[in-house]
Every structure is written in structure tokens, then in C-alpha cells.
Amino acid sequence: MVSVTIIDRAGREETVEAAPGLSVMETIRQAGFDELEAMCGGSCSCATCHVYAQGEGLVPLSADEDDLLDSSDHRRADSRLSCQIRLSAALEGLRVTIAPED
């Protein structure tokens, strides 16, 4: 299991244990956070699962993810699409904050 801390838009913070291989998007939904729209269901085509991710072991952005994040008014240096982050032991202790809605 991988420990992930999720912070919602109101600042509520919860640390959950998730199975390696799940996406951060799936982890957020399974934890009961309903703010993440994730309209495309995880196919990297909508950017509605935007989060700010802080932690070690993150893989670099793909070109598609980078392009989609450019459409957000709330993009920051730590912006990621939660559907594109697959949990692994290398991400133990990852902190993700759900970005404001565009």
C-alpha cells in the first residue's frame, strides 16, 4: 500500500492507503472526495482531474499532459493530472491538493 495525503478545495486533509497501480484520480474518488470531475475517466483528454502534487518519485509530464494543463487558469509548477500519476512505492507520502475548478 502507498500512503497518499489528499487535500480538498476547502483545505480538508486526509491520508489514505491505496494500492500500487491505482491512479491518483482513482484514489481520490475511492477516498470519497467528490470535487474531482474527471470527465474523461482517466484517458488524458480533459484536464478536469487537475491537482497540485508534492512528493518524490513523480514521473515527468508527458507532452499530452503538459498541453492539457496549459488550458488551466490555475496551472502551477507542481500541476499534474491525477489520472496520469500511477501509484508505486516510489510515491510513498505523496501529497495532492485538488486544484480550483476552471
The other form holds:
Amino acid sequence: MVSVTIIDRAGREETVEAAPGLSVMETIRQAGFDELEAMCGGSCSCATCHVYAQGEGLVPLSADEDDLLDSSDHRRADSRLSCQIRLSAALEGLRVTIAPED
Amino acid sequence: MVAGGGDPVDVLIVGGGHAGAQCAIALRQNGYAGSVAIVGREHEPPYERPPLSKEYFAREKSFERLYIRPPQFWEEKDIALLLGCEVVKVDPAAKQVVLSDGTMMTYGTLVWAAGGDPRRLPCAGSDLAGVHAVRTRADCDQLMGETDGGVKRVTVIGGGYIGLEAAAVLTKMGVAVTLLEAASRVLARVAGPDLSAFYEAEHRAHGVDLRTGVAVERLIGIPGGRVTGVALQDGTVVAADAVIVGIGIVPAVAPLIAAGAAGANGIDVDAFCRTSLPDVYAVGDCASFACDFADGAVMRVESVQNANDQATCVAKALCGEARPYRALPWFWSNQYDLKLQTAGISVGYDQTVLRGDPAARSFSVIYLKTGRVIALDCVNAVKDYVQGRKLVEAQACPDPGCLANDRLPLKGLA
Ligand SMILES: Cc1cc2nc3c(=O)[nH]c(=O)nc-3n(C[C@H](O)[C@H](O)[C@H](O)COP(=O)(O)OP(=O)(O)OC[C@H]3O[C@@H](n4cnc5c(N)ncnc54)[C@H](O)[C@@H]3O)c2cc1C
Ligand code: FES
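Hand over the structure of the form predicted in complex with its partner chain; the form predicted alone is what we had up.
Following is the full complex, with the preceding chain placed first.
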């Protein structure tokens, strides 16, 4: 299992143990956080799963992810689409904050 | 279970699909403290439908990964799920509904989010075994059972997104697919000829026997048994071990219409998703509304975006934050390695601009109406999609020559 800390829009923080292979989007959803819309269900098509991610071992953004993130007014240097981060042991200790709604 | 004639449910949601689920989620998110219940015909807690013709069908995702929220979420948020039963009768004066098991429930507000049922083929043989729709998990599981069981030839009737997506997955699985479309091109209802031609060529290149302008006369098979083929009006017979029918949906609205709600193609709603009945809303695939992004034309929009955003709009209204529904329609479809993203509604366009190169499998079709950008279909062109949606929102009228020049970003053209 990989431990991931999720911080919601109100600043509430929770650390969960997640299964490798799942995306961070699925992990946030399964942890019962209700703020992430993730409308396209992880197809890298919608940008409604925007988070700020801090941790070691993150793979770089793909071009599609980068372009989609540009649609957000809240984009930052650590912006990611949570459906595009697949959990692995290398991401142990990852911290993700759900970005504000666009 | 909620007992018959018990306490009224403050918000009773009919249908546990995308819209119903999101309405309940958004109510709690916005601090709604009253009682909330979802009555749903299917047996599963709310799940995502798009993967049924994509990752789930391709077995890239298990069903558990499609849940809109984990099953325990509903209990935690005190949202009652009454699954495996449906609302069969509505009494708007008494504010009561009757469920298929005879239970009576009283509501404060009713939210009709019942989606639609697959349109059935209006010809002989449509009830043979081996004839499938792709709308629910159960539909999809049946189909997957058949391909596991050795079905080698599938005929898909209908060249809309669902039919095309199913054809793509089946082809990848090594199934021989014939796709029959009655119109002269696929996607005729939702996209322009450039996009149709592109997808037709792609499917053919992947081995799909795609035929347009063909009329199905009847399905043939062993009476009372399995389908064996599709007879066309020109006399041809296409042999098939199974048939997928993807010819659109019929809105699931009969009980509400019987109760007096206005509507013909779905339930008519106003800008706040209110029906003509007091305290009854309708959202998602079954709601017919005057769409701001189609110059006020009355339509139903069948997409996750519309289901989610209308549901959120109603939930906010019930929490005292009523605002008219005005969200840019968008949609996606994945076939093979092609990512299609659409923004806006292309109905009524009088000009299209092709941007990028279909041969390079990365391009966009931009739809204009009297010079104004009203919609885009972007294939493997995420940047165009992201920047182009802003043009639709801004009702921009850029120079078509500039739109066609893919070295000029769409961003600068608003
Ligand atoms: C295979 C497939 C692929 C799709 N792909 C995409 C895509 O890529 N992108 C996209 O944007 N959209 C896609 N869609 C469309 C999208 O799934 C729908 O627009 C969306 O599900 C609509 O949500 P809804 O809640 O209005 O209806 P639904 O999700 O259909 O939910 C309605 C629910 O209500 C239930 N119900 C009906 N009548 C009653 C009753 N009387 N009482 C109780 N329950 C009732 C139904 O059984 C159903 O469970 C796809 C749809 C399908 C079927
Ligand atoms: S869920 Fe749509 S982009 Fe991540």
C-alpha cells in the first residue's frame, strides 16, 4: 500500500493507504471526499480532477495533461490532473490538495 | 427501507445515474440537512456509464472502479439508496410516488433523473436472444459473457458514439464487426461530414465492415432462440452471432408525463430545471430545455457534463442559491487511440473550418454560425479543445482563415 495525504478545499487533511495501480483521482474518490468532480472518470478529457501534488517520484506531465490544466484559472507549478497520477511505491508520502473549483 | 406512508422524504430523487447521484452529492456538499433518498431501478449504487463502452468493456477497469462514490459514502452522507425498484406512479397533488414494489413515499421535492432506455429496433426479430443494448452494467455483462462464450461476429446497428466505441473495443478483441448505419454517414446527428469521414476511415482501417445508408429490414434467427443475422432491405443478409443496437434512447419519463408534466421529447424544464409540476425538477438525459448554446433551441443533451451540471444547479437551488442553468456543453469519446473532445452544440452551423491534419490523426473541426464559433470537435488536439471552448463561450467571430491556420493558437483569436 502507498500512503497518500489528501487535503480538501476546507483544509481538512486525511492520510489514506491506497492500492498501487489506482490513480490518485480514484484514491480521493474512494476515500469518500466529495469535492472532486472528475467528470470524465479519468480519461484525461475534462480537468475536473485538478489537484496540487507534492512529493518525490512524480512522473512529468503529459502534453495532454499540460494543455488541459491550462483551462484552469487556478493553475500552479504543482498542478496535476489526479486521474493521470498512477500510484506506485515510488510515490509513498505523496500530498495532494484538491484545487479550487473553476 | 423507507416504510410505506412513513415520514416524507425532503428530496426524493428518481434515478441513481449520473444526474441523480450528483444531485444528492451536491445537496450534502452545499450543506443540505434534510432527508435525501434515491430510488433507482438498477441494483448497483451509482456508477459511471461511459466506461461501459470503453474501459469496462475492454476489461481495462473492474466494475468497482466505476462507482461514482464508494458504496459506504451514501450511508455516511445519510443518503438513502432504494435500489432495484422504480417509481411507477406520481401524484403531484398529494406529493406522493408509488414504487414498483407497492411502497408509497411522500416527498417535499421530487427530482426526476431517470435518464433514458435504449431505443429498440422497430422491426421483427428485435427480441431474439443475442440482441443487446449498451446502457447498463447488466447489458454490458451480458455482452461480455457472449464474447467470452465464443461469439466471433458482431453486427452493430447504429453509427453513433456508443456503436462506434463498441465497434472499436470489439475489433481490438479480435471480433469481426459489421457496423450498419441508416444515414449516409456515421455521427450524422451530432457532427459534421469531416468528422464522420474521418471516423469511417479509421474504423475501416481497423477492419470494421462499416456500411452507411443501409436499412435494416429485420433480424433473423431461430424463433424463440438466438439471432443469426441481419436482413437488409436490399436483400443482403449479414450473418451475426450477436447484435448490438445503438440507435439512441427514449427518455424514461412515462410516470411523470402520466402525472401531467409537460413534455414530448423528455420532460420540459425551465432555466432552473423546474418542470410544469410544483416542486418537481427534471435533470439529465430526460430533461428537455432551451439551450443557450444552441440559440435557445429546445433539446435534450445526453452527456455526463449536462447530467452533472443540471443536477448541481438543482441542488444549489434547493439550498437557496437558485441560478439559471448555463453551462457550456462538452463531451468526450475514446475510440482506438483517438481522443475526441467536443465543446458546444454544432446544430445549425452554416460553415465549418478544418484545422490541423486528419491524415496526421490530430485535427479539429470548428463550426460557425453567421461567423460565430458555436462548437468544436477536436481529435487528439487537446490544446484546440481547451482554447476553443473559450471562443464558444465568448461567442467570438474570428477570421476563418486564422482558425484554419494551426500555427496560430486559438487563444489569440477571441
Ligand atoms: C455506453 C455509454 C457510453 C457513454 N459515453 C459517454 C461519454 O463518453 N461522454 C459523455 O459525456 N457521456 C457519455 N454517455 C452518456 C452519459 O452516460 C449520460 O448522458 C448520463 O449517464 C446521463 O445521466 P442521467 O442520470 O440523466 O441518466 P442515467 O445515467 O441513465 O441514469 C438514470 C437512472 O435512472 C433509472 N431509472 C429510470 N427510470 C426509473 C424510474 N421510473 N424509477 C427509478 N429509476 C429509474 C435508470 O435505470 C438509470 O439507472 C454514455 C452513455 C452510455 C450508455
Ligand atoms: S477525471 Fe477528467 S481529466 Fe481527470
